[in-house]
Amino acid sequence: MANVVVENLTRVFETKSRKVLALDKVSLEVRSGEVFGLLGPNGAGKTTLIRILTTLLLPTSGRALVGGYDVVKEAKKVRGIIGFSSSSERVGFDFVTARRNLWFFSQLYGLSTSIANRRIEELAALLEFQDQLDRKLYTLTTGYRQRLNIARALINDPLVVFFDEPTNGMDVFSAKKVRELFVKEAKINSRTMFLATHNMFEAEEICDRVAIIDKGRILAIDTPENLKSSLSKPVVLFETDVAGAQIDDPTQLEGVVGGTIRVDDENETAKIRVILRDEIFLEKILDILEKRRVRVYNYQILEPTLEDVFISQVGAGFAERERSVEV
């Protein structure tokens, strides 16, 4: 059973100077008990997605169904179904503890006292802050505040929960107990978690499927798995000297189908991770490289991650992909 329905879903912004294009015709579907990713770069169009989905933001052209209710005409049907989290929002009240702002949003959804008490001793116990329940929101760490903003998305015992980077800014051991519960929610309880999140080993970790986006357009969808499997070029990682960072643009290097650069100032070293069409061209980038002085320190044939995946596609990384859009 599809929990969300997205179908041909287009939606453009206007400024004074031109119109920006968010999404552009995307379409897919995400199932009871499922973990989902949408992964791409900052300013794919993610949030734009997520914000349709969640009734905060009008589609200009399409359909959208969660939980078999159109999130236009049936928005009020919506909003009582879903939770939603996202890591820029504020979490609630800072001179409130962390109880009474889980009480409070329990409310929103009409639960009774009893309901929601037990609801805040569950989802405390599962995000293991039980004994941060009565400390004021303002005196939480980071990581705290991100649990509570977790538990706050699951107060109503939702069908889909929509996640916009849930673990951006989280500590290590707080993201690991927060992607352990998305796995849990949706497998024992048969939520549909819904992700929003531009970290690869995120999706690659929990995510059941995933959709690759940029631009507003869905590239692929499929299991982690299946996409890396379906890259059968050769992705190379080059490591060298500083020098390796004149070369801005790694397509221009010949039998190069795409590529990121990475350079560390410190160490005074860059690394040039390239996906060929074919092995034999490299020799030809270890020629050119030699030519112009790069010294490579090593190389090596790599296993293809999600974002080789992406810059098959596109041509170039996350990173590269956000540079763009700010300008």
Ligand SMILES: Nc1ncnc2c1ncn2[C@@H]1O[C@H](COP(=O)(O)OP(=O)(O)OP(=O)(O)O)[C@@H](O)[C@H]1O
Second form
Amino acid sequence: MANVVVENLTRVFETKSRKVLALDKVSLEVRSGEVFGLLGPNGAGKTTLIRILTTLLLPTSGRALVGGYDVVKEAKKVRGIIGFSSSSERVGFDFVTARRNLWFFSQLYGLSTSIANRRIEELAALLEFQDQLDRKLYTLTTGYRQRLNIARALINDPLVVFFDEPTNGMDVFSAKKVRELFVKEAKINSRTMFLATHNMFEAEEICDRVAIIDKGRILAIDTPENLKSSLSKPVVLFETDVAGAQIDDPTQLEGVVGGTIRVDDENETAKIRVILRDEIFLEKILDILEKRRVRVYNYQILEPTLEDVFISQVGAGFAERERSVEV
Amino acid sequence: MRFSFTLWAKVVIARALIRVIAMYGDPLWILVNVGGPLLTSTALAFLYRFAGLPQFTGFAILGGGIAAYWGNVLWSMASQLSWDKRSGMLYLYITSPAPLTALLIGMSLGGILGTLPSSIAVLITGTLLFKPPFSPPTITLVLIFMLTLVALYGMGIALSSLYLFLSREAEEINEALYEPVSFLSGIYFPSIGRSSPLPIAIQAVAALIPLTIGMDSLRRTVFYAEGLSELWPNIALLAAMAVTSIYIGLKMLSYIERRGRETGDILVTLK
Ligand SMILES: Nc1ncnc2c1ncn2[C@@H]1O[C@H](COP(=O)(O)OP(=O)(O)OP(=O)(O)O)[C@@H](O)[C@H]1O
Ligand SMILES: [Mg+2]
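Let's compare: the form predicted alone is above, so bring in the form predicted together with this ligand.
Once more the chain from above appears, this time first in line as the rest of the complex follows.
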């Protein structure tokens, strides 16, 4: 069953100075038991979509259903069956224990205290913070606090859970725990886990399907494997001396669909990573680099990543995109 | 979905309980909220005594008992929603089935219960130290005291919705409001009526604040043994103010929710 249905969803923000098209006719469906990732650079519209699906924000046009309920007309019903957490929140009562905090949130859904207590124990066990439950919130480390937020989002046994950049700023161990939990919750409890992220690794590792989004438009939706294999173009990495950084836009090079350049100041090298229209352009690029007096130390053809899928459509990587789009 | 009274009640109780636990979980809070009014009212009581106005020492002590609530309303109620907005809590409230009205009423209830001990502490200490001429408590006194609290927290509800609209930080508005309102409402001296030292125009402004009417009525029952027959206009006014401010507050809140969902920046802080 499709727990999330989005049809031609558009959202425009109008401020005094400008008009932003944050979502542009977005359509997608997510089934139960699926871990779904919304992957895109800053300002792509991820948070906006999640805000609409969690009934905080109204769409300008289009329609969205969560658990079969319309997010505009049946917002109250939607609110009973969803959970939400964002890495940018700092939620909870500092001078109250973790356990009491979770109990408080369970009351927002009208849970009985006995059921709530059972849920709290279960979730604390799953996320391994049982020993923290009776400590006041302000004494908890960031990692535990973040895990607590994830637990909170699941307290009401929701059908669909939305996470906005869930592991952003999280320590490696907590992030690993949380990712494992996402997969478990989807597979064992048939929940829909809907995450917004700009972490490619996370999207590849745990998402059953990924929607790549940029400037409010969905560029592609598929499994990470299919997305990568659909990119039939070669991805090449050139390691050069710092002179390689002169090329500020790799698409200037002949045959390059898109790419990124990273300078490593410490080793005085540059990494030019490009997607080529065809392998025949490899030689040409080597020629161009030689003419520009860029020394190439090494080059190799790489397995494509999800970012390459993004680059192949947009021409630039996440970082370049974030610099060019004023957020 | 039908209005569910059980959910409403659960949210009220949970919010009230958390408020009380949070208040007493913070030692600094106790120090400021019990210590502050205690010191102010004791200092004023001494001043009145040395100035040869012993009947006024009672005003200072009664004022200390009420000042704690006024402080709680301003610093904890009025600013609460804008803090909740900044932390992301308001987002969770809005997107959960919990009614915002229940959260605000729970918050008020918790604030009243949590402030009660400090208010009592001030009254007892002041009474023991200065032995002011309090009249024995009456039903009228209890009624007025409760109405004053309802009107005061109603003001808190209205302010907390209003703060969401204003782009200034809640703390700044609080700073701007605390002293003038404390002064005008006459927490420590009669700001309206025959014994008021203030010009009539200022008295008229002061009378618009529910706390002023509450303080005036409290003083008249406690020190002049006035009863229902004299005080009924005050009581009616206080009740009307309580109902109006709660009504305005809750209306404003549902407007904010609607408007917030349209504009996208009233309910959440943008990075
Ligand atoms: N309330 C608002 N008013 C005006 N513009 C807004 C508002 N909310 C978002 N925007 C704009 O809409 C666009 C999409 O923003 P959104 O927050 O959805 O992106 P995002 O993908 O979540 O980015 P990030 O990775 O930075 O969180 C941005 O250009 C942003 O500035
Ligand atoms: Mg975002």
